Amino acid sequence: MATWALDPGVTHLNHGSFGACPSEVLEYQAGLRSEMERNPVGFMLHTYQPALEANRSALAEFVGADANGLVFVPNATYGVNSVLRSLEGLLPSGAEILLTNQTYNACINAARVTADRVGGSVVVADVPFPVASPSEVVAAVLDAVTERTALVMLDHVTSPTGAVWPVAEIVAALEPEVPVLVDGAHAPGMIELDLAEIGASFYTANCHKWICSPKGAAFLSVAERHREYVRSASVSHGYNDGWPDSSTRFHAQFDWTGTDDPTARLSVAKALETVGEHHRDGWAGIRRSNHELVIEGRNLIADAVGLDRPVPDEMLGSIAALPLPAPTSAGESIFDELMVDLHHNWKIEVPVFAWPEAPARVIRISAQQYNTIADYERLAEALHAKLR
């Protein structure tokens, strides 16, 4: 079972921020620290690859994803980075690159940058919210689609609303004419995955999120039509290949991105197996339980606050955002107040932000194993405190 390091005098709801790492994991990352610093030289060039191999393995089997299509990368911002520089080369001037209005800010930079170097633009679809079906999500998206659309960036569970995306159904309307890079941050341990199902030219998620695995650990899983040209955001010896190591060129492209700790991406495996041993039915009862307490709670918070539910139950993972009523003053700080004071105040973790546009304002909040109903009655009190 997973133990948590986390401060017993703080509630947290914001795992969908930056996860939580079990002790066990860190304790097992600790001890591949201590063997690499006995022998830097021989960690690196004869534990390293080996050890890359095994995780990548254990990765892809359980996001059902080709092993021969998945790397490892810091985090999804710098695989969607990767994709969209190793697409400028090959994109049209005057190409467009399909967004939405819940796109994540860092991949919408990302996105704007490619587009302006290649001579594009960006368009945007509006994507209700509150939004009643996977249908209005589909039809948005779809309808905002031209001829000169040449990549369509999708989040699978979204940062902002929290919900769940029919990126399969989106995936088989649109590939291979017009490729699909998919941002799945939020979604390997929250939702099951098969990402040779799902059928997308590139997707990219975080491991730290769901999966629990140490900070800096994240994949890009690139369907085989694409992997001749797509290589690392940092250009290193694979680009040669000056990485003799590594099983494919591609793999090379990513494998060896210069010098830095690697322990993050070498302790995916331990993750899953740590976090999988917590609940009796293994992962399916991790998704399930925490989909039944993220409900649970956002049940209780409306009631007790008199808000709405602005997306349906079976369109929810493990995170849920709910409306709150414009603030009476906003400061200039980008967190909200109330967020500020509920961590000073309350000792409550959870993330209130602007969205989509201010003065309009969500909650968000999230549901691990380490929560109980508990946490999120304490979070409606201090709602009910400071919004009467």
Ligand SMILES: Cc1ncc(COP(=O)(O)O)c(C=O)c1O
Contents of the next structure:
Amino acid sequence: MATWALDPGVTHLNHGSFGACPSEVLEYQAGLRSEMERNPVGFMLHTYQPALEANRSALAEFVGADANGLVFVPNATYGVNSVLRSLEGLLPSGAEILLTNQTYNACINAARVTADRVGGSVVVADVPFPVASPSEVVAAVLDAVTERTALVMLDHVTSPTGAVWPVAEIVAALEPEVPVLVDGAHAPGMIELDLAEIGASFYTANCHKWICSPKGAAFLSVAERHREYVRSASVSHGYNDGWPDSSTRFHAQFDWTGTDDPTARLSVAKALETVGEHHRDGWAGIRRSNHELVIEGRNLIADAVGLDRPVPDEMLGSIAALPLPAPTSAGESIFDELMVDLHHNWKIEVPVFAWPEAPARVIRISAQQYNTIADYERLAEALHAKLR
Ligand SMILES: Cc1ncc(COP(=O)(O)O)c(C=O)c1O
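Could you drop in the structure for the form predicted in complex with the ligand? We only have the form predicted alone so far.
Shown next: the complete complex, the earlier chain at its head.
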């Protein structure tokens, strides 16, 4: 049973941004840190690699991936950057990297840098929002593919708009001719995953969001046909001598990227176990109850404030976005005035994004095991007061 370490004086409706880690997992991580500091050399040279392998196996099983193609990275941004950097030597001049209008900003930046370096360009598919069905997403992405498309970058669960996209269908239409990099930052722990079935060339995702691991744990899964050339954005010992002790050359590129605190990734199996025990039906129960709660919360807020529901229930995981009326004075900052006001004056943590661009904006709620319907009632009350 997970005990949440969250401040009870705050209404936490933004699990999506940085997750939240149960006390039991944090204590486990603290234990690992103490062990490491009692004998740093012994820990790094002898304890680290077997512990990493155990966590890799548990995670690979959880997401339905081949452990031989799965490596830990500190976050999804790093996973995206590693794939893009690895492709730079291979993409022809004029190559197009296809993103969407709902791609996460950090990943747009990473793709732009790669496109500039190879003399190519970034192409943006305009995926409808509000969206009525998964087939609208498939059509919008496939329509934007050209002969020059060298990589498609696709979110599994979109960040500003909170929709689960049919990535398996899009991958099936494109691979292996056009490789797809799925940014599944939110997916593990939120929706059921079978990476082998999705079959993308590259899939990166966070453990620190919906698996609730400590922060700094994420993974990159690479299809066998690409493992030869993919390496970490931070090139280290694994490039030539394979230290420390990795079982494959591909693993060696990522298992050691320079000294860091490895305890977050070494606590992933503990998080899978602890959070999984929180619900009597295990992870399936957690996913289902979070999904049901976010729909209930979204409907409550939409009804109370008079907002449209832009995504059908079957395209939701456990985050949901609602378009808000434009503010009277719109700033360029991502820290929307309303979000700052809810933080300071209502003690509600909830993101408000200027999307697709200011002054238009959306508010995005999350549902995790520590939330109750009272949290959404409180947000509805605040929004009602603020938007009147
Ligand atoms: C779709 C998407 N990609 C990437 C990220 C970045 O995650 P991180 O900061 O852990 O790299 C996020 C974070 O919210 C996201 O929603």
